[in-house]
Every structure is written in structure tokens, then in C-alpha cells.
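Starting off, we have a lone chain in the form predicted on its own, written out as C-alpha cells.
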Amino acid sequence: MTDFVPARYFTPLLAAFFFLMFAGDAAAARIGELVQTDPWQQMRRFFTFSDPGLRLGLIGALLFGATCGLLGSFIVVRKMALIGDAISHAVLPGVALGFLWSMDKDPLAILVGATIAGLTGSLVVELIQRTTKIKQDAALGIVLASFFAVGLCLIRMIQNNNGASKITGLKSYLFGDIAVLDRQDILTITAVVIITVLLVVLLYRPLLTIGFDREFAYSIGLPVKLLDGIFQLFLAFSIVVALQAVGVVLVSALLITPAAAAYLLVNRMHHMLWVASAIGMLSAVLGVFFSFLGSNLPTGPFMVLGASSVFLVAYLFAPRHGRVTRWLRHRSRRRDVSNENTLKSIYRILEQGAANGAGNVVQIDKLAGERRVSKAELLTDLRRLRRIGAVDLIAQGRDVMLTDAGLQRARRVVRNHRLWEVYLTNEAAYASNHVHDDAEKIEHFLSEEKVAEIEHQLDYPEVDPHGKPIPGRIGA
């Protein structure tokens, strides 16, 4: 199991943090106050980082994008997507209570209140599961809706008592508004991110064990309940720090979507953590960028759309699991099978001709009859085989002959076919007249190692169940 080593990966993030945080301020509006709508001018301002509000927004985006991707990876692996969604809604009452504590948008008070509310929501879900017949999904739905409703009521009461001016910052937690981030918010987010990264570094192996085999974690004495509580605590922290930019409704998407995209792209957990963090940061920065191009454009939805776009690309083009990639691989496999079937048919005709004293040339008309395809379709296959150097077309395209490379490939396919027929008759007690169809399917997928193993097991047979010779191994 590979350890999780964060230092070299977070160096660029720290460098960006210090550059953006302490760059010289310019007299410019915050993101939410921009009235300039010329996209080219806005792009220039974005890439020069001339606006202090933009710099703070980018810092926040990079930080909570990284931590959401990091913890989101464990959520996806542990199949906790609904739990993340429930906690993101359950923290809203805590946000309102943290605001009531100081009657102002104090990041620390709101962080504490929201974290307590999120953990309370998790405990209520577990209590409902333990004391009733209700399953987890129903309990999550109850808690999600109930806590969210309480939070909305509290926000409305605060608004009625204090007016719209004081509630502006608080409403950003509901709908998301990265423009309200200030230096104190950034410092709070930074502290949460640093502690979260340290948590993942120190508890990587136990969290990984719990994520993939919970029963094994119990058997080796890991404090599973305690680790679950710690993880949910920091999950609540991460949700709260992202709430201001994305909002309660969409924050779960920023947790899940980057991690889901990374899950399709890589096969190792430690790779997934870094890829998910990178996608989270990219999605957050894309959200800031596109919302900066116009006036009053929402940042949170653009962030989620950025993450969804990356997920769509991964869904279509991931190396192993992408739909387009799998289609191309299947198409290539079908083409290879067709090529090998054509070469096998040529070899069989040549084999029959050799018994009759014929030469090494096969008539295309005869080959089309053997393959049971039209001459036009066969010529298409033969031209493809000629491009890869397996056959030569002669006599003005009326005849075909195998090259040395084509002959070797044809012998390999025929050997696999006939050897598998022997295996089925000797080891699986198949009737000799029932083995052909199975051998037709498996002949294209036997590796040289498996063929050598079968040959050794069968004591190197020389003929198949029908008395036809089995070609020798290539190079033998």
C-alpha cells in the first residue's frame, strides 16, 4: 500500500496562496460588484490578478477545491455520497446559530456552529437507524429535509429582526457568493485545509482500510467508530468552508463530482486523492473565471458545471472505463478478430491445397466462399491486412498469399483453435463434434503463456480431435 506524501504536491498551492494573498492591492471592485462586461477586458484583469477581491476568491477556490477533492475521494470509495449531501444541508442551522452568537458573520463562530450541527445530523441518522426499522437512505432524507428547514426558518427570523444589510453575508451560505470572502475567511479556510491534509496524512492507512473492508478493520482492532467520527468532523469542516462560494444546495456536488471523475481516471487510491484534488481546484478556478467574465454571474453553479464537464470528459474518454474508449477498444478487437478469421481461412485453404499438391496462392473467390462473405467485403478486409503486412494481393487482385508475418499469425490462431478443441475433449469431456464453436470464440484471446501451459498439461498433442495437425509453437 503506497503512502500518501503531500509536500511536493502542495508546494505550488502554497506558492499561489502567498502570491495572491499578499500581492499589492489595486483600487478595484469585488467580484460581485463588477459592472464591466467586456469579456476580453475581464479576461485580461483575471490573468493579471489586479483585483483584490478576485485574488481572495481564487485563494478560497484553490483551497476548498483541494480539500473537497481530497475528502470527496473517501466519500466516493465508501459510498457515502448521500451522507455528504445530508451533512451539507444539516450544517445550515449551525450557520444561523453561529451568526446569532455574535450577531455578525464571524467565520470561527459559524464554523463551530455549523460543525456541531453537521455532526448532530450524523448522530441523528445513526440513532434513527439503530432504534427503528428505517434504512439509512430514508433516515438521511428525513434529517436532510428537517435540518435544512430549521436553517431556513432561522435565517428568515434573523432577516426579519436585523434587516437585509446584516443578512447579506449569511445568505451567501445558502446560495453561494465567493465575493463575500475576506482575509479572515481565507485564514479560517487555510487552517481547515492544513489540518485536513495532516489528518489524511496521519490516518491514510486506517481510513483506507475502513473504506475498502470495514469488517477487516474491526478484526485488526482499528477504532472504526472513532475514525468515522473524526472523518465526519473534518467533512463538516470542509463543507462549511466551501458553503460561502457554492451554497448549501450545490456543495455536495463539489465534494462528489471531482472524486467521481478521478475514480474513473485512476486505479490507485493515492493517485485518486491527488487527481480529485486537482480536479476540485480546476473546477473552482473555472467557476471564478467564468463568473468574472460578466456582471452578477453565479460562481457556485459555474464551479459545479466545471466539475461536471471534467466528469463528462472522464466518463467518455477515461483510459479504461470511458464509454468512447471502450467502444474504440471493442471496435479494434472486432477488427482484429475479423483479421485473424480471414488469415485462418487462408491457412486452411492452403493446408488443403498442400495436401493436393497446390501452391501457396489462394483465389479470392474461393476465400470469399470459405468466409461466407461477399467479394467486396472480403477485399476490404484483405486491403486492411495488406496495410499491416500480413498478406499480398497478386494477379491484379484476384489472388492472395500470406506473408511471413501473416503466416505466423495464422498458425498461431489455428494452433489455439485446435489445441482448445483437444483441451475440451480431454479435460472437459466434450464430444468432438461439439467443440468447434467454443474454440472459435476462445482462439483469439489465448495468450502465449496460457497456450504453453495448456500444451504442457496435454503433453504436447500433435493433432486435434478431428485428426488435423496442430501447428507448432512459433519459434519452436
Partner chain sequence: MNLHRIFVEPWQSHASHYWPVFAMAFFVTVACGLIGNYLVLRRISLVGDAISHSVLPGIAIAFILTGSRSGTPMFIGALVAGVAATLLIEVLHSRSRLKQDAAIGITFSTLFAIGVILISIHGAHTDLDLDCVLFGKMDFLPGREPVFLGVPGVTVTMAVVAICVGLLIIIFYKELLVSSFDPSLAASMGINPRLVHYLLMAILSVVVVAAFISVGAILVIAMLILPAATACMLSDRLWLMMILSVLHAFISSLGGVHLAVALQVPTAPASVVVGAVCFVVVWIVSPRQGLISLWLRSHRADRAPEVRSAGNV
Given for the second form:
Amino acid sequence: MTDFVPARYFTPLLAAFFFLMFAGDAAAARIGELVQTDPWQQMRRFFTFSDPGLRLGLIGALLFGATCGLLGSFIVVRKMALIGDAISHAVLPGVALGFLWSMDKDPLAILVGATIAGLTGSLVVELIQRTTKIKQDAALGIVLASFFAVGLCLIRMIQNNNGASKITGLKSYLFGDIAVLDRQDILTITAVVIITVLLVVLLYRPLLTIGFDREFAYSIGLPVKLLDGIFQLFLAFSIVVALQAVGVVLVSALLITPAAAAYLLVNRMHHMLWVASAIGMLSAVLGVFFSFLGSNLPTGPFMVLGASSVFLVAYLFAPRHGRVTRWLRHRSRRRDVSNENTLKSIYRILEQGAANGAGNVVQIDKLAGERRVSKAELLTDLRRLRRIGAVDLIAQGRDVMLTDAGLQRARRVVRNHRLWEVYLTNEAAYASNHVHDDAEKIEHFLSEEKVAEIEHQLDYPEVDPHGKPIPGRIGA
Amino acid sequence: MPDKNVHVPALEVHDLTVSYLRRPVLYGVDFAVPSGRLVGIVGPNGAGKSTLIKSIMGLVPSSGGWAKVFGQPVKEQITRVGYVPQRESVDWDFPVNVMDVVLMGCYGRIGLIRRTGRAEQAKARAALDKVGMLPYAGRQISNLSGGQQQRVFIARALAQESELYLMDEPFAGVDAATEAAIITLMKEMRDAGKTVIVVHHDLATAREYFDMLLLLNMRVVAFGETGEVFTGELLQQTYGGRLTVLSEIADKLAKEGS
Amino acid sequence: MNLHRIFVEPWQSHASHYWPVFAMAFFVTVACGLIGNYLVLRRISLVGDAISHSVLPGIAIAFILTGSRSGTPMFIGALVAGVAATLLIEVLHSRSRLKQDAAIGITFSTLFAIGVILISIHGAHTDLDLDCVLFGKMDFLPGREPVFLGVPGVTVTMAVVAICVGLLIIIFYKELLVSSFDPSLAASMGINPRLVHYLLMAILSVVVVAAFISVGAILVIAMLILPAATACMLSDRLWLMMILSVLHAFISSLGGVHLAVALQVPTAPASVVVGAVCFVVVWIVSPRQGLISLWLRSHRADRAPEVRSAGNV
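Show the form predicted in complex with the partner chain, please, because up to now only the form predicted on its own has appeared in this conversation.
Now the complete complex, all chains and molecules, led by this one.
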């Protein structure tokens, strides 16, 4: 039931990627080398996938978008967002050293160098925290900036010693350029993605346990330190594969933002992994699209903006936690409460006048007095009630008549109110003059089961503490 | 105490010493718990109660001494020990539901890579049923009350099917109904032959809850049958001079009880 | 001779343009280091990082609108962006179940991305381009118009900012100390801790903007944290930490200028590297918290087991 089984879906996806990749013409121009064209033409080129360089870029974007989402989910729930940021800055000297070692943009040398630098960075953070009184935040800041500065110096030195031809390759590591991805890069990315997915699938349960409750994970004998090490290693890997397209400076955003959006949208970890990967892919593709439209723009910032827009949508409209959804829910609840209060007032007036045989009709002026609101406000409320079929306005809008449905709802609210008053006086030993305000709130939220339970517990009382009759159960 | 396992204590702690930032917090703790008992660890704030069970579990490094479970080091007997951390130690916004948390209790036994199967599901369900949380199995954990959270933690421990349980403040911040339910469950577990060791902060109830008490204040003040160690003098020693009122009350309780 | 080129030539009269570079580096690191002490103390170092990234769109918009990099519009733009970032972080994590770390990460990366895009769209410009964001333009100072005793305007601005920061810290020393150490105590004494927090963030934004031209947006965090972190390993007293951070600022900026000449790299990353080296050296040799003393202590404890105080944490 709770199993996380992506393997079955990933196989066809991967097959599709490979098809796209090898269908491309190897000799074709890269995106960056395109001559300036107008946006419409570019858009057409984008959606027809006619540009082989673009095809490669898109495959790369989809692949690392997915891994960033997967690993980012663990980062977000473990509150490691800023650690991810620090590690992603710390890989820069490794990139430069990898470059120096091979004297070329060899993806493997850079992957190895950057991974070592990233892991060293996280080790130093831990060492600082363990041996000094410097706290985590400062330790992260120190490592982030120092490693980054070393990386900048190295890059500048490489640039000084080499011709301009190699500089473009290195520069893309700072702000990201999807156009520099070649087939060799894509192969590296694919390999990293496959083992990352395998890792998450195989070790999902232990990773989940460590994330939720580290001490407990230790106590059941899980190899927590080893798993942490593996996780950090893969984190470094996936930072590095996204590096060229997104850039050192912003790659952490691609880890955090899609996962944070997913965190707001769903409630289970394995759903979060799926959603975060999907958002990661979407953001990466959006980034490719926009930087393709206006060629010569760095890719990374656009990917980040894509992710941030998705996050914003999630933040505002997430089904349960979204700001707007919550506001709407709040408003509809307030309306419900106000509707029920109006119905209740009508019922009270009817109750007082029952002896006069006034039927289900009440004068609006009288109702406004009872509700203590202006007539205009009351009419807005009544129109809303008419729309839901609870009342009818009669006698040219001077009187209001309860329909059967309205009467039932009014009886229910009044019953809840009075029942709760009895409950508070009898069971919670409230004074009978203290119970009204509480009942005024609770009457709208009592479920039928709760009511049945209370009625049973109180042995079906007939009058409230003030001596007023409690309306019987609906239909009784 | 006639017990068939009396020769192999469920938990034996010998000269355990723990320091934090070079400042000792526990000195030479010595005690042995026979199996099938319900034991309370009581002491003032900062007495090292939680540290004691954490260092028994190996979560906090000790700087001396050892702890053995059923005669062997804890590491080798890890599946026979269930640990219930403090409720506040985890993030209750974590995206898992009640069932997921309880299933974690089975992860220690099934190994790193294997999936949970029907058997584990059934165990988790049974554990949830025991703590009265089965109707909430699909509930996101952030929507639970404090008492319900604690019940979930206990259910997770039950799903571990251990023989020795170490629980860190399971009664902290829970409602009276949950407290009663948990203590009933602990007594059931004890009657089924399990050993349950509980860090407890409330002296007033400690006496009626536990068979044995460990009075702790950076060192073991006393350890023994509740009736024998729940005396004014020993409580006074445990709580120092600061909580004289409390120890007077305890004294009174002790006199009334005997 | 190489050493001559690195250590002597920069200060000889014909190459005296290193003076403004050094002065700028020193003022930047002093201002950052002083305010950084409070960031470290309040454990919000990474908010400093977030703000330094977030001011970028403010700077970019002001630059694009006015076409100049001088003074007021940029300060206003950056201040608005900085305060907006602080508010955004607060709103994101207090109004949803998102934790603070993720809120910080999302806010600064989004604002920074906007800034980068604005700068790239506006096209390469000698005064404000992506190189400036990364490396800073400290080394181009000597080419700028001198306004005061051969010192360019930005350096004067930075000096004024550094002096103001120093004065503010001296004047509000008690308030800052109390509200950093114990916000509820501060509140009970009539100091509004939230107000102090936002004031600190505003000062931080000003410092970050003033420093932006010379060190860019990313390296600032090093200038903020390294002096304070180094100082706090040598002393427990805040005022002494302040003095030590100024010392650290001096060493790292002086060393930075020389390292930059030696390696032919920009001065800003070079001073950060020197600052980091200082940190590592202090970390190793510090009398109380240093790695050597830690090792010696645990060694002694091993030999004398009756003293149960092995460094195990």
C-alpha cells in the first residue's frame, strides 16, 4: 500500500530519452551557436524539437530536474536546505581542479573533482561544528564562501593561462548554460540519474526513517552514518550534473524549490518524491524554453524562476495549505456561520410567536432587530439564504418565510446550541449563565455523530439550562 | 524476586559514565534490571535521565563503563531492544501518515532493502489497534494531538516486537486518558514477560505505576523495588534540598501507603 | 624578482593605485566584520547571505532606470530589495509549514535569479555585469574619478558606511548585546527585539550594497562571517571579538592585495582566501578551542583515565 515503485514507470521514460538522444544529428549546431532569430521562429523551433542541440539540452534538463526533485525532497524534509546551498557553492574549486587535471571540459574529471570538493566542504562544516563553538549557520557560511573564493581564484588563473576558447566552457559552470551540454555530458548525467533513482528506490525506507527520527533509526540498528555518507555522495553527484546547465550559484534552488512546492502540495513522502521530480523537470524545461527564446541568456536563472513560479502557485493554491484556498475556506465557513445565525434568529422569533399561529413567516424588520444588523446587511444574508433554498422572501420583500429545508437546518443549529449548553452545565460543571458564548461558537461545528453521542450521554434531555425546549432530532 | 531469568538480567549497566563537552553528566551508573519488570527512572531536571537511556542505546557516546542487554552488548541485541524517543524530538510536519510511522518499527528486522509485506502491515495494524489508534491509520501526523502522537510512538515500539523497551518521557504533555491507556498497556507488556524502562518526571504517579524505581541524580541514588526506595530520605537525596516540599509529600504518601 | 613584484612594487610611488584598493578592501571587511559579529551571535549568518543575494534585483533595477551606478538610487533599490527579502522569508515560513531554511533558500535564489536575468537582458556593461556579481570590481577602482585625496567616491562611501556602522555599534552596544543574547529579556527592558532585528537587517543591507561594487554579491558572506568566526575562537567577550574582527579585516585585506598581485586574480576572492587561511590557522592553534589543544587534552585524558573528561563530543 505504501510502496514506492517508480522503476516500472522509469523504464519507458528512460527508453524515450535514449531515443531522443540518438535520433539527434551529432554534427548539428548547438543552441548557443544559433544566429539571432525572432521569438516566434524560436518558439516554433522549440516545439518541433528540430534543433538537435536543443534536444540534448531538454533531455539533460528532464534528467537532472528529476534527480534534483528526488534528492531535494529529502533535503527539504530534513531541513538541510542551506547545507545543500553550501555544498553546491563548495564544488566550484573541484570543478576548476577537474578542469586543470584534464585541461579540457572532461565531464568525468569534473564530476570527480567537484564531488570530492563537495564532500570535503560538508566534512569541514561538520568538523567546525564538532570542534568549536561555532554554530551550523556560521560554519556553512564559512565553507560556502571560502570554497567559492578559492574556486573563483582558480578559474581566473586558468583563464589567465589559457586562451579564450576554454573560458566559455568554464564560465557556464557559474550561471549555467544548457547549450554547452554535449552527448558525453548527457551520458554522464544519465548514469548519475539511473543510480540516484536506484538508490532512492532501494533505500527509500531507511532514508525516510532517518529523515523522520534519527535517534530511532540508530536505535533499530540502521547504519545511519553510512546512509548519510551515501546520501551526501549522491547529493554531490546530482549537484554536479546539474551544474553546467544551472550554475554553481543557483543549483541549490533547483534542489529546494521544487521539493518545497511538493511539500506544500502533498502529505506523503513517496508522493512528494513524485511531485517534486515532476516540478523539477517542469522548471528545468521552462528554463530551457525561456533561455532558448532569447538566446545568449544564462539558463540557470530561468530554471530557478520556473521553479519559483510553480512554488508560488503551490503556496497560494495548494489544496489544504495554500493561502488563497485557506482564505476561501475561511470565508465560506464564515458565511455558513452567518447563514446559520440568521436561520437561528428566525427560528427564535417563530418560537416566541408560535402561540399566535404566525406560521413560518417573520417580518424582516423584526429579524433585523433580533440579529442587531442593518436591514441592508440582513437582505444580503437573506438573498444568499434564498439561493441555497433555505428561505423565501415574500410580501414584496417585507417578510421572510422559512422553507422546509431552512426549518430543518435552523432546528439543527438551535438543538446543537441548547444541547451543548446542557452538556457544559451537566458534564463540565459550567455555571448556566456562562455557557451561551461557548455554545454560540460550537453550534456550527458539531457533527451528527457527536450530537448523537452527547444526547446518549445526557440521556436525551428535552430542555436547556434556561428552560427552553430542545428541538427533537431531524425527522423525529 | 523469583524469576526464571533472574540470572541473565534484561539490562545490566556497569559503571556507565557520560560527559558532555568535557563536563560529566552521569557518574559510574550501576544497576541491573531483571526481565519482566516495569521500571521507572525518576530524578530532577538535568539529572541525566534521558542521557542515561540514550547512552544505553549508544546514541550518546559514553566515556566509560558498559551496558549489556540479555548478557550481550546492546549493538548485538539491537532487535531485542525498542527505544521510544521523546515526542518533541521529531518534526511532526514530516510528510508521513500514522501507518508509515508505525511501519518504521519493522524496518530494523527486515533489513535495508527489503520491502514491507503483508506480515508487517498486519503487525503495524495490530500495534495501532492496541493503542486505540487504528481508525487514524491513514491520518497525516501533523493532525494528531499530543496524546495521539505519543500513542503512535508506542505503537511503533510495539511493532518492533522487542523484549526490552526504553521509553523517554512517554507521559510528557499527554492527556489523562492517554496516560491511563499507556500505563495499562505497559502493565500488559510486563505481564507478557517484556521489560519496560520508563523515564518519568512525575513523582506523584511514579509510586503507583512502577514495580521498581531508579532514583537518579547524576549518579544512582537508589535502585530497587518501589516500596523499598520510595522513602523520604532517598527522595530527599535525589532531589537535593531544593524540592523539600515534594519530598515531604512523598514521605506522607509513603507513610499512608504502608 | 618575484617577491619584489608582489610585496614591494604595489606600494611604490609609481604604482600607488594599490592604496585605494587596499583601503576599499579594508573598509569593506571592517564594516562587514563588525556587523557580522551580530549575525554569528544571533545564529542568522545565512540571512546575511540571503540578503546579499537578494539586493541584486534592487541594484539592477536602479541601475537600468538611472543608467548610473552612483549612490542614492542604488542604495534605495537595494534597501527595498533587502527589506523585502527579510519580510518574504518571514511570511513564507510563519504562514506555511515550510521551515526557515527552505524559506531562506527559495527567497534569495528567486530574487537573485531575477537580478541575474535583468543584468543579462540589459546586456554587458562595464560597470554592472555578471563578473561584477561574482568577483567584484575592486581592482578597477584606481581607474575611477578620484573625489577626495585621490580616492574614488565609492571608497569614500564605504569608509563613511564603515565608520557609521562602528559608531552605531558603540552607541547601541548594550541594546544590541541584550537583544541578541536574550530577546525576551530585552523586551522586558523596553527594547523591541523585532525593531532591533529589522534595524540590523537594514544596516546589513546598506553595508552589503556599499560593498557590492567591490566584492560582488556572493563573497560578501565571507566578509561577514569569517572575521567574527575567527574572533570568537580567540575570545569570549564581545568587545574583544569586535577588535579582533577589525584585526582580521586588516590582515585579510592586506594579504588579499598581495595574493591578488601574486596570482593575478581579483582582489575580492583573494582577500576571502586569505581570511579563510587566517580562520584555519586560528582554528588549529587557538589556545582553548584549537584543534591542537583539543588533541592535547584528549591525549592527556587517555593517559589519565581517572579524569573522565575525554573530548567525545
